[in-house]
Amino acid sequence: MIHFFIFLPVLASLLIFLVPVRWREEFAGAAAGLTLAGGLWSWSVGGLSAYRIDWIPALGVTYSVQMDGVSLLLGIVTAFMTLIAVIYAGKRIPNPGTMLSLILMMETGLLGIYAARDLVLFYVFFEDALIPALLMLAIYGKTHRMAALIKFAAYTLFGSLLMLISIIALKYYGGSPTFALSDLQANPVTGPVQTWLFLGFLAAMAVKLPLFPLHAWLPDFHAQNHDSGVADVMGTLYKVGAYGLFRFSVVLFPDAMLELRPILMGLAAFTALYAAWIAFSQSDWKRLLAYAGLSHMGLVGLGIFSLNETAMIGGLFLLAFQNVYTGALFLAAGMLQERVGSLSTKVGGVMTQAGVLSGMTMTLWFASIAVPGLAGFIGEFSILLGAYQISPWLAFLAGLSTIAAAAYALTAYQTTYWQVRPAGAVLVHDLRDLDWLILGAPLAVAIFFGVYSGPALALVQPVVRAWMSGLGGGL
């Protein structure tokens, strides 16, 4: 099963060729749906177990794969935003075959990082999600796209170089067999050897994080990206550095990240508040909302750095649902595009002519800046809470990008959503058709895992327990 939920994506996007033409966002819509599926049938029987086989064996390379809760919850919140942006881009995007294969490619390669138990097999997924990151910039992306395609591909080939020279290194000095997790912690590197590969993968993640100062290329690519929204949706996801650090660098690298945890802490805090002090001066949607996701990750940053157990499973948590409503705000402001043709947000006035859209867009950003009973309260009291306990400064540090976040998100809605309508303005129609599924299930999703979020937390807590007691508690 585990095959099937990571495979069928990419399987369906080679065959929707071959489909015709008419019939293609059906077929792409069907191949999402069937994942989610398999996702929500692998959390009904508690995660899909272990499997492993080699695959390069003079090389030590594995193809060892699992869903345990973390990966599980990620890679079921990956299934579900991706069969809603195949559904938009069926709707929105002209002639959209090109696009959903895209979507579809991206999704295998995200699903595979988050299965991924060989430190080579997850640089290889890691990879394979550049792709048709680049492919949907290069294609469908807006004037000045090449720029903006150019500096994300050097900074994350260039991280991802640094990372795979760390991983060849930990098997060479550790004298690990293979590439496979389980054998690579029977193997462990010490001392300063540690800390300098570790600083190798880190960069990696940071871009992917991504954290200050390599977050760069993150405005420029969703601002440059199209209208629609979708492949913004698909680069959120993208955001897996916590997720890899969490997975590998906690317990390859736990000196390392013990030792340098008070600059971690600290350049997390920072990207958290500059991001939200960053966002309020944008008067473009699509870059508002690359800073706010940047703001989110220097939180996530935070939990995964503080290395402590409440702070770690807060961390993951949003890391989950921040992709949910920030991937729906890029399409609300997808919609927004189509019906004003522009992403400003000073066009004013949209409310009385579409309370739907600007209903469901003002409870999203609700769950954005963390308010009580939506799902980005969850996670953000509970980094907080647990980074307190480390770093009481910083603590307060990061927890003021969460005023600042209300600031800039209820500000930037005032501009768009309420005022006046200019005079001449063009009709601003309300949801039609499947634009109430599109925002409407996020949405649902927010609320109900804002309200009852035991079953998430369920899948996160007994895996963050046993790898923080695999460590000895000390941390």
The other form holds:
Amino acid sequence: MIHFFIFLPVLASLLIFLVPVRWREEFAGAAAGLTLAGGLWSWSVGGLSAYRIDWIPALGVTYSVQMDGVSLLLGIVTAFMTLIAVIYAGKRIPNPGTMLSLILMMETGLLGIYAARDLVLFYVFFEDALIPALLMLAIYGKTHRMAALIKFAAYTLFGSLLMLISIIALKYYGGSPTFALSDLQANPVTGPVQTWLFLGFLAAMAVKLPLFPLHAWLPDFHAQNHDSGVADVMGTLYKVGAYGLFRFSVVLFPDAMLELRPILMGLAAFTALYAAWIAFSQSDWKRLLAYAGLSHMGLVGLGIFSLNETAMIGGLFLLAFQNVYTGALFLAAGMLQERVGSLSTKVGGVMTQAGVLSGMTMTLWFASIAVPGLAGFIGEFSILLGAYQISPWLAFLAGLSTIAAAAYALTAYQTTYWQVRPAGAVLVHDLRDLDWLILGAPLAVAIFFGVYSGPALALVQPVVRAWMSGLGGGL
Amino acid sequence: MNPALVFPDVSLAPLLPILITLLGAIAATLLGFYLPRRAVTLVSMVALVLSGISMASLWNRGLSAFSGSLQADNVALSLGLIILIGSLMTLLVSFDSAVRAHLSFPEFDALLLYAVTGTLIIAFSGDLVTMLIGLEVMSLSGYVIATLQGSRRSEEAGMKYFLLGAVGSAILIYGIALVYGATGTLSYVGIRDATSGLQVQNVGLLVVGALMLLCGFGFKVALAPFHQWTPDLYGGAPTTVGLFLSTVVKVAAFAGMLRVFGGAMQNVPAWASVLQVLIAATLVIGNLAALFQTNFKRLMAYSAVAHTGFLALALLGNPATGGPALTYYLLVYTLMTAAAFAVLGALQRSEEGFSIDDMRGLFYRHPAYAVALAVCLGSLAGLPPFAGFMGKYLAFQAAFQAGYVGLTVIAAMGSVAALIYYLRPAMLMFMPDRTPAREFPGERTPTTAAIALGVVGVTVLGVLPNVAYGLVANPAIWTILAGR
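Alternative state: the form predicted in complex with the partner chain, after the form predicted on its own:
Once more the chain from above appears, this time first in line as the rest of the complex follows.
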């Protein structure tokens, strides 16, 4: 079952070219839907247990996968947002076969990242998700995509390769027989070597997270991607750095993480605030969203780095649901572009003609700026609550970013959707048929888990507890 | 009393793969007078396939001939098979591009097979003289092949190759002489025995000899700063020739290095630290220079230099980990480089290659070729799931475990630069473009077959590395690298 869940999308992405052109959207939708169903089914049976088989015995590389609570939550969110992206791509992009194939290919990479319990396997999925992202940018991007593409790839690979060396070193110095996480945990590396290996690992994760100063690829990546926002949804899902830190660093480099905790927390808090500050001066919705996402990722990082149970749960919760509402906001920006032909935040008066679109966008933004009752609040509140116990000042500093978020989001919203519609502007139509589903479903999720966060927290909590128990008492 | 007549230890079985190729070369020379070139090429390909079959039949038998001067152990056989794969791909591509490249005469096949014979002799060599003979047979044929086209560019390229190659050979021969002077033997086993406890008469002589050997090999595999002939040669020679020289010849030179440094001279001091410096220089120079290329052919040439650096990392490792790593990487390197050159051969209109900007929108004109080239470039850049990733990973691991941490980090940084220059053409191909096509419009079946072989190879070997790695992973076959 777990292999079905992971590999169904990539299988579909290859088969899609055999399907007649007019059936491709339906085919991709069915595949994405089936994957989501597989995820929900896994949830109903309480996660999928570990599966392990030797992949390259001579090297000690195993194919070990598992879907426990945290993996499952992120996996289901990925499957859900992929389905939404597939529906919107099928509707918006002419002749979408290639795009749909890339979306599905990327889904497998992401699900594999969450499922992998072997470091080399993790690395393989980590890089595999990169290829479709690059192709999306290359095929569907805007004029300056080449620079954005190279920046993105160079940053990503720079980190990944340092991580690869760390992975090799981890097995070598620890004396573990394989790269499987359980074996590596049983053969830990200690002392200063651990710190060095952690830094290698951190390089990769900080790029993906992204953490200041390794974030520069992110705004260009989003700004140069296709207007529809479909590629951006996948880009949002690709911020797996926090997950990698949680899954591998906490158990493999506990001492190093503890030692570097003040610096890392400081960087994360600074990222949150700095990105919110920059977001304030953006005049393009996509860049604004990119910086808003970056600011949220700073908070997620703060949660993970504080090594506090509450904060960590909050971090993972925020990571999961940030994907939902930020992804949906990217799609909403795509819809805005479709209607007024611009992504500028100075359009003005959209509300008068497209009330539902504006309303839904606003509610999604409320989720993003952590208004209570929506999913964003639970995550951000838990993070700040937990981080406060470790470092009150940094928690305060990061908390300022939520105020800044309200400022940048509402300012831009006001100049786009309220104000006066310029004279002679095109007539804007409101949501039509599937648009309702595309924005409505993520919004429903954000409201549901904002009001009733129990099921999601129940997925995350036991795993975080188990993971933290390895760290010893002093936390 | 007359001294007893001692017959040399000639046994035919381990010689068979080499003899078959040699017979193929002779047949190609003679048949060339009577048959058209395509028939001769077919004969050559049959000879290569037969040679491959004979190699497979020798697997695990550990035979040797001429009192160990020729080893048909698993190391030789696996390297030999890689050489044959590269040669077969060369011949397949030559079916299509030979006419355009003004190479369409049977002498090309004959010389190619002589070169292959030389490369096989290197892979099978058990002492320095055998190795040298193989190297010279290979190099001499190579010089001729490079100039066979008769254009100014190709003559210039061949001339550079010849002059620098001859200097390299001279240094190599001098090194062999010094090693002989220090150890009193030319066989790998003898040198290893003499140097195992380092009770050599003259360590200084030995070290200088080893370094000269390293220098000589450095010319052949294109380690910086001995790489300067490479871009001119690969860029100036016909594409088919570039394909052959950058894969088969490089594999053979690495086979020689593996035998000499991994086996015979493993315990000799100093060469490893010098090699370390050379590798660092190669990684930096090769990768940086490749960043600034505008012609795809020259890009591939610098990429070949950069890959020399990655390949040589495996040489630094302990033979039990470095040997299989190098072999696997060489196989993958051959498949992906040959396939990339093959796509170039199929699409270019003239032998000058085409510029990277011309690749814009290739995906919409030749979807299959574009995807194939993208796979090759992705693999060359070391992105999983393609085999290039595993190759790089193995090389990094070998060097890392041997304690070359700093060098491994330099290599990783080099890979980032590599990603950028492979990515640009790879991504340009997928960008929509409205200008008219600048490449050859048709399909070329044999070339496509070679490309398919390469692409399927790197994909399968990437997902299931064990298919090839499992064959050579046994450490036991690498501890007897020097023969016994």
